[in-house]
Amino acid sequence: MGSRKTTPLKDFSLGTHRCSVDLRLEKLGMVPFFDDLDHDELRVINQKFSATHHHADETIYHQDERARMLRVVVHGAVKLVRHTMEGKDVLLDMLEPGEYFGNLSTTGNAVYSETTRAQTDVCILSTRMNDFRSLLNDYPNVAMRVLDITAERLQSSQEKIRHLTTLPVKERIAHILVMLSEKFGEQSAYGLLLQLPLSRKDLADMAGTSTETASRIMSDLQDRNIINTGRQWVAICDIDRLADIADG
């Protein structure tokens, strides 16, 4: 009988996990524009708020629904996706723990953009336009930094259909692990693991390529000594060699 294959990840089952009240404010704390809140607002904040969880790849809403909430990662990740017209999807973000997604608008006929996921098992915060906009009327502060974000937002989008449309795909795929490797790279003896589970076909939909050409790429990758792989993970060995390819 042969051997049991393992994974470096982390377990990411919810299991007993709950959204503690303490692990909320944490996480509400770290959405940009809460972020300058104390902590006693930041409990009147959590109020507003309630916990749902959802297995791995549970649709969380779907691109085009009426945008009705504005959701909080507390626990997992999250990845966008958007359909395309020629029948495609394409891979936006992976959403970590303290990162928001949903709605921001604050007229009443807004659609989602992109369509949700979880690529873990998650624990998601959620609130109603309804809530978010009495919070915005209550902390003017916070209202400011949402205009702020929602361009930072535009411009970041803009940038990513750019490398979708004008890099070549080796580039793309090494700025996707660049990117995730800021946000779930972690030390370990197999390199700056990514810690969240990553198949090639998620790096194929996140360039806009094959799940073929993805492959090749990351064999020739492996084979360099730039990065290390096993089922379904990825770490990074040389991240300024990768960054070099990244950048062209």
Given for the second form:
There are 2 protein chains.
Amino acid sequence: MGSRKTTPLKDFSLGTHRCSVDLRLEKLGMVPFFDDLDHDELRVINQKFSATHHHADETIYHQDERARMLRVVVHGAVKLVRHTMEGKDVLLDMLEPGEYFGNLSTTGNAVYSETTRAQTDVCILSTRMNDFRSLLNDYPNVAMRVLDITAERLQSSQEKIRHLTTLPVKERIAHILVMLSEKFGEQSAYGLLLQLPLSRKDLADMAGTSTETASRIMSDLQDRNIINTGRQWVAICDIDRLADIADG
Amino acid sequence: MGSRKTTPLKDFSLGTHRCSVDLRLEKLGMVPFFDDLDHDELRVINQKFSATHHHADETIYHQDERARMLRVVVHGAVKLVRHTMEGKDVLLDMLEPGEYFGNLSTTGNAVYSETTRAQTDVCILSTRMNDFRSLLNDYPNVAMRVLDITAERLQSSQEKIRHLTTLPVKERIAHILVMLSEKFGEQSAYGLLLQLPLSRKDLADMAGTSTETASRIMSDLQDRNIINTGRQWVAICDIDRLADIADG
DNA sequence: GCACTAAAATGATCTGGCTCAATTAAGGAA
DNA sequence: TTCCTTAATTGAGCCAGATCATTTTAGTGC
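For comparison with the form predicted on its own, would you give the structure of this protein in the form predicted in complex with the DNA?
Below: every chain and molecule of the assembly, starting with the one above.
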């Protein structure tokens, strides 16, 4: 494995990124609950959204802040974190372009139930919650899709609970890597590369374990040639064996 | 503290239970997403539901079965369980009258993602998923409320993940007892009695621990006069101290 | 009241994963 | 190429909680 001098990860920086109307429309069209809409409808909806950029590691909003916006990832990856007073973070999800976050509900005093942080430089489209709600009124199909997607997320959240309570750490980590590869995997010289910066701590916070344990497990996986990994990056060499580990 | 000879729990058996139209309407009216509707609208909706009874411990539907129905608890308590091939169950929730379960989504090949079992004798109203969906089309307000409730459940599922990954078992159990008391608590001679049969195994499966550990913790709580407990029942004597334990 | 059964309690032992404490090395910056 | 920061690794000891094996007891049914 010769001497590498740079991350295999691509450059997410927004230096050149221009949020053209076309790009916005394209990304909005990728949002699962907008995929029934035609081009003209998307143009109308696009009006309601405004774009913002955030640098990697910047916090987009904080847990417990008053929740006013619904957002969509256009570029980059967003990390969804719930934290405890003791400073132990739980990493709930990593979002890719086309996924939404923020708040859906119009219940008066809603607050965000998690903190979201830019995992790379990101571009985000935001709309006021109320605008989004009236949009749901105008497009009942979209409302149904939003319901479906929320129900799906509930499912997978419950599946995560099952993992946390029944599986040993090694299986949990294997599982997480498989999931991430479905979202962020990209063929490369190093194997199926997860196209986002991903530290041992991130993995640990996702698996509900300590950084040290995550590190030991990753080392073991690398020794067995199942993955290939460096500082903040992971590539999967043998997805089948990894999947085997993931379910016992 | 004298010698008790019978459970303090009330009798849930359906021997005498008759699902009169009035009772059905009352319970449907309690369902959070129907609470905007007036009496006449409820009567229409009621037509779409049919009632079934199940004895305690009976399975209502199995995980991975094809999901066709949406159901509402009318009488009794329903246990929501996800199980693993290794036979380790995870108890996701206990539902009280007025709560819904089953499937919301119309995605073609949906299957139930959990098993539901009658925790007591129960009476359930069911409707075909498709009928429910068209109902959501006819009553957009209801659709919005369903979305809100699903989003709320997602929140609390994520909060559960936080607990499982960051809190020690004792705190998790204390927390679960507090939650259950909000749903099932009822003043009684023994304290705030949880009005449902609840074994050490149920608690263990909710907290993601072993029956033995759950038992030890319950014994300790009883020794400290925080709870009062017997076979399949729990009463809370000192909810404040319990809440203190629940958050460190 | 007595006997029976499944739930609960309890004891003893073992271990996965955590914590604390260094050490090593990857990869960006200059 | 070298330096420097911070991520990652590795080791050693420890402990919460699991597991296994009994014993006890609550509560039901007779």
